[in-house]
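This document opens with one chain alone, in structure tokens, the form predicted alone.
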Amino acid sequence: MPQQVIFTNAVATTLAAELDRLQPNRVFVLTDENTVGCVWPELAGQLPQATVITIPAGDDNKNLATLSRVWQSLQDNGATRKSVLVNLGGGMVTDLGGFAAATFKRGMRFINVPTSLLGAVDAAVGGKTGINFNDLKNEIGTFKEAETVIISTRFFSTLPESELKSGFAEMLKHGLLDSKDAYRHLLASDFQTADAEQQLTLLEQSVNVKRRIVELDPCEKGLRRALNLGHTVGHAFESLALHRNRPIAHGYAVAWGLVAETVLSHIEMQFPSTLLYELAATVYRIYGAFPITCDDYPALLRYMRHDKKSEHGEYNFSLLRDIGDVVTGHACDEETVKTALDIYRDLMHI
């Protein structure tokens, strides 16, 4: 059964109705230290009996230690397979919370209520759960879909500008995967200044690109790998940043990864150079650049070989022939990847 995704700004009443439908014996709410103060008070009245589990904020806390704390709280408070965990927060919360629920008692039900744009457009939908391990992004995880995902834009006003930009990068990726019309419409829109209902319409269009792909390939055997566009290099940038003890937002990493991988697309698939330059200029204007030198290449290449898309230690990418025309599982040699990183640095004025 396809994952149920509800687009609404009436979050509290929708969540209450979904819990009434599921009839859990206990309700748990997982939040982080930011969400518990900014968002939870708006929903608490609808869930008076819920047990709230609060974890530290930030992707550097998406680890085994935090996961163990969640398991411990579920155990201490009597969670069973008939319970429901509500993951209320950004992508870090829905990733970790989904994995905690998927593995506790061999699987309890959960609902995702993403409160960030990045969480809504990417992490909360599609059934991927996981944590980081040994500086590698999402190294441990599983596929487990939420019972329901409730997507809203009503909480975006609490987000800093950088959080909206982070989510917009995944929307750019979906536009590149969808069509030239969708991509042009997205570039012409001003998501940050749109009101909540206008944002919800744009968000629904973007999320539905991912939903169509996931429904055809839920466990990433083929087509779903298209959604990895920008992520092989992007995850390597994130891992390098973690190693430097200067974490970067996932969406920023994806934006920079999109530039590097469209360079590869141009080299390997003849992706149009005019579109490459346009994307690079857009990314640089919105996100600046992730600073790298040729001295960073060995580490970046090592991270790419460890990427989950690499089956035999090769450098494996999803690349574009054109907007809306994606090729998955394309292997590139080391020298080509280094050349793409050189050109990325030129395009990003590094």
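Here, rigid core means the biggest group of C-alpha atoms that superpose within 1.5 Å across both forms. The shown structure was predicted, so the numbers you read here are calculated from the model rather than taken from an experiment. Residue numbers count along the first chain shown, from 1. What changes on going to the form predicted in complex with another copy of the chain:
- The chain divides into two rigid parts for the movement between the two forms; residue 335 belongs to the part that also contains residue 232.
- If you fit the larger rigid part between the two forms on its C-alpha atoms, the smaller part is left turned by 11 degrees.
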Second form
Protein chains: 2
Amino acid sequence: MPQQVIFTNAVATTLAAELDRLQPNRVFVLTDENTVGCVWPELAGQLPQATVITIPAGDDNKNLATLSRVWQSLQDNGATRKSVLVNLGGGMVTDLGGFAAATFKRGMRFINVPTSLLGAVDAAVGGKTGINFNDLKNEIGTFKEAETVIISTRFFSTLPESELKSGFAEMLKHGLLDSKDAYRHLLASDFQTADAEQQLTLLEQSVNVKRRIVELDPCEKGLRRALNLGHTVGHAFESLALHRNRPIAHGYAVAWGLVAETVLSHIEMQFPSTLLYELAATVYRIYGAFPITCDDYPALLRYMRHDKKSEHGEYNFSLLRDIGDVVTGHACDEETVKTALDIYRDLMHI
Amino acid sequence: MPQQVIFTNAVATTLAAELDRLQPNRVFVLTDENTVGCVWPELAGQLPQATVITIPAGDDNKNLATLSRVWQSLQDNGATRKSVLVNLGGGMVTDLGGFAAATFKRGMRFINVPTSLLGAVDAAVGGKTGINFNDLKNEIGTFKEAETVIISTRFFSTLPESELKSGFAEMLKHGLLDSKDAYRHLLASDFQTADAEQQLTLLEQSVNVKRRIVELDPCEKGLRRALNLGHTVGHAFESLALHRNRPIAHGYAVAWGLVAETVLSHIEMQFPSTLLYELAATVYRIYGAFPITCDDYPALLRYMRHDKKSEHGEYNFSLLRDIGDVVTGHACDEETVKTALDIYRDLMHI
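Could you give the coordinates for the form predicted in complex with another copy of the chain, as opposed to the form predicted alone above?
The next block holds the full complex; its first chain is the one shown before.
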């Protein structure tokens, strides 16, 4: 696999060794206001020469103004193509920092050190970088892989429970894409209460699902859309929640989206109904339900048509024939999507 | 060669055929206020569905504010990854437009149609895209090749003489990097007064020198620095002229830089003196001289140390052993650079 991913809870020494290997002329660390206090002190001793760039936290700040500040800091502190940027934080930091590095002097190297579960399992691996633009998520960006991604679970104990749940939804998705054995193992494990080393083992299995897919299709021309499982409906739920002024976490939206798209998989691809019921029950137990009525259908359908990966305004989905057996770019008609939303509501006791 | 480059003076029909091949869902044309009036009317008939985005002309506008406006226009008009952006203009338009396309939704396709000689011979081919940032040229950007570059000479008759001369300096550089025969042929031709078809033949030979080098080293890790010939001193001359509030055209700076760096090549690499004298006389005849005194040396040396491609603050040059025989990344000491500037002044009758 071309992008190096290291799974370890010895983050400080691993990062120091990676920097020693890359021999940068200068080291920069990008972090946010939440992370700098609780994570950076653990690593600072190993990186005495690093210049720390701290940006405001949160997806609202994943924008051009913040990006400009990062470019400016790199420039002011003499960054060159021989320098390395370490992105230390959640998905917001690794996405924005990866884009800053990919475009500074047409490309400097970067290392991702995700500190959240969602960042580790999704954003930090696979070469997608970017920022939001005019409230459209990840509208501006590029495909550029980090030199190295250092994945650990040692910072998870500082995360709120809702963030662990949010990341776990992507792990559910990877389990569905992987194999029956892996999926069974994941459901049987209690990820949230497992210790850091047990979590790391589960996380490694999950991240490797994404890595195998990305390696085959780095620029999302086809197969990579498998990773979009749960996201077409999930994004629509997110947009609707935002419109209601009651935003929901991305991972929760994905969990609910997985249920709706597994219903679609059952209708269109004969995905086994027992597996569908089991998934719906698991999601309901962990995440509760996202409440919708049929009055919301027109808005949800509109959001699905505008999805970045959609073509010609159709409803496009990645669906499952079975666990580990995905079909990408499957077009559904409007009535089928509405039926799936009806069944989603039944399964979620709405 | 991976990037398609078409040399033709039938621009409108070629562009229409290329768009037909690429089958975009929408076509956008990026152009500037100078180009839209004199060039676009020739092509508009073949592209009835295109959305035209016009930006202010000039390198001063190759910045983040203009880039944002282009992203905004693409977004407002429904551009997707299946759309194509046609960059129609000089190097400013192809650099900024290429970067806008490379980063919009993580990458849409683009076609470059350079309308200036400098744009055709340099900016439009080779995958460098970008914008200026805080007065540093091309500080932010990426490497991304156009789907197709359509190179013609049919718009050159509208260019002022100084712009033709500016582009011709890059042709001189390519001739020096190419072979004795090609260089002789170029000096013997009177490019400025040749007709459009003769110009196109010379231009094709020149552009292919760059293409051969870029193909071997697309991301400027080594050999591509050969194309930097004349530019380390040339950029320093440009910066000094800017500091004097009397800016000079990039191509003129390159022509003078070629003389200074050929002097260095003679000192360090035994480049033949007869060829040096001939080049100096040619440059003096076409461009006159850029006036410097030894009081300017400290500033010039400082600019050379800050060149984007320099490492560790050394003086780094691409130099010639002979025509067609280049050495990249050659470090010179300060005294040698000063000596070369002394000889440059002699050769330029300053």
